[in-house]
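Given as structure tokens, the chain that follows is alone and in the form predicted on its own.
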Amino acid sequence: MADPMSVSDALKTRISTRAFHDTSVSREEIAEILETAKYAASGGNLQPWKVIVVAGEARRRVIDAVKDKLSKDPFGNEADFPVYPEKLWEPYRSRRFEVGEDMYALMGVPREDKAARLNWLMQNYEFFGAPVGLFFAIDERMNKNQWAHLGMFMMSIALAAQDKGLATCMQEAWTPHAKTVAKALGVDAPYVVYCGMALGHADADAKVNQLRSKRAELAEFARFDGF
């Protein structure tokens, strides 16, 4: 057995991978996973968390709901809230207009070759090609302080994924469609999908999981009084 990573690399390391192998990921895996992450802090040890996890026929469920959604109302949204805020302003803006360009440099796609973005803009819909997705849910009635708890868990997820060789890719672009994938999955109110997570093997030679976004200076988001 491999040495436990630290959490240091775990967070290092990890990345949002966005290219597979289709190599399987078994369920006691997952269920290890979900068994560490479920230590995450939450107030008042709520535990707001709900999540699906999907393989097999039930992942190709999901899928086709969406593409077919897709194919009728390609620019709906059935989420409660905007996945940026409108008119996204700095330094925030140029920070995603920056990782963006970068990862279809990466790729060799050029800004022009709308069809190519596009097209890659579905894959998300299949998990860039990852054997296992998970969704996550909250009772609708929770309010700002659950979702951020709820953040807390499946980043908890991600770094324990990371300690055990796996990669993930957090999914926000299931979040227009969460009304198409509660139904698929069966998750009724008052319970709400709020997005996905991509889970497998990473495929390292792939370009795009080269990227690497930058990250701001601690100067730029930190203050310390006091000392």
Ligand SMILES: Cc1cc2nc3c(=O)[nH]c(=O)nc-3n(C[C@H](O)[C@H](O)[C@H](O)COP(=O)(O)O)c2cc1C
Given for the second form:
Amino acid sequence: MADPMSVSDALKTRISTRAFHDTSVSREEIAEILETAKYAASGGNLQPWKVIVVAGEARRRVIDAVKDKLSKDPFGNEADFPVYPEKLWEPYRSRRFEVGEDMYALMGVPREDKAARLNWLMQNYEFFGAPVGLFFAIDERMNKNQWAHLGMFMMSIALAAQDKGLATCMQEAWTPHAKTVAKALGVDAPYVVYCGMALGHADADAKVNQLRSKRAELAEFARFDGF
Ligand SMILES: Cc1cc2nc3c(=O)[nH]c(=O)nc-3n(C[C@H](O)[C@H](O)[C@H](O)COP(=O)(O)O)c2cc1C
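The form predicted on its own done, now the form predicted together with the named molecule:
Whole complex next, starting from this chain.
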């Protein structure tokens, strides 16, 4: 068994992995990750999350449902909540632009090559080759606060997976197809699907996995008063 990782190391080494080996991950391994991640804090201890883990046939069913939808209605947004504000402002706009450009530069895909970029985007709908997909659902009657707590649960999963030598990529790419995903998964109202996550063994040789996204300096996001 691998040595446990410090929380700091897990935080610093976790990345969004966008190429996986097809090596399977057992139900037991994933259950252990979830058993750890369930200790994530949540306001009032509501634990306002549901997670649906798919592999094999179930994974294929979601992929096929979304691909079918995309072939008929590529731009249809089924989520009641747009992923980003309509017009992002600084510094967020540049950050979003930069990480995308850095990724395409790494892979040698130029701006004009729209087909290659679209093709790349479509990899989301194969979980980047990961054998396991997770989908996160929340009761739509919940407030913004509980959505934040669901995010903390997701991050806890990513860190617990990292500790086990597994890799993840959170995927809001599924969000515009939330209703199609919900139907394929059998998630019913009042639950809504928020986001997906790919989980598996990273392909360390894949160029895309060399991407290290930048972070703002401490002074940009933190203020210390009274020290
Ligand atoms: C909730 C959430 C959804 C995301 N959705 C996607 C996605 O659909 N596709 C993708 O390639 N990356 C996605 N990302 C990855 C982000 O682009 C990534 O976290 C960010 O650029 C920082 O890079 P890092 O995760 O490698 O540190 C998502 C991240 C989060 C937190």
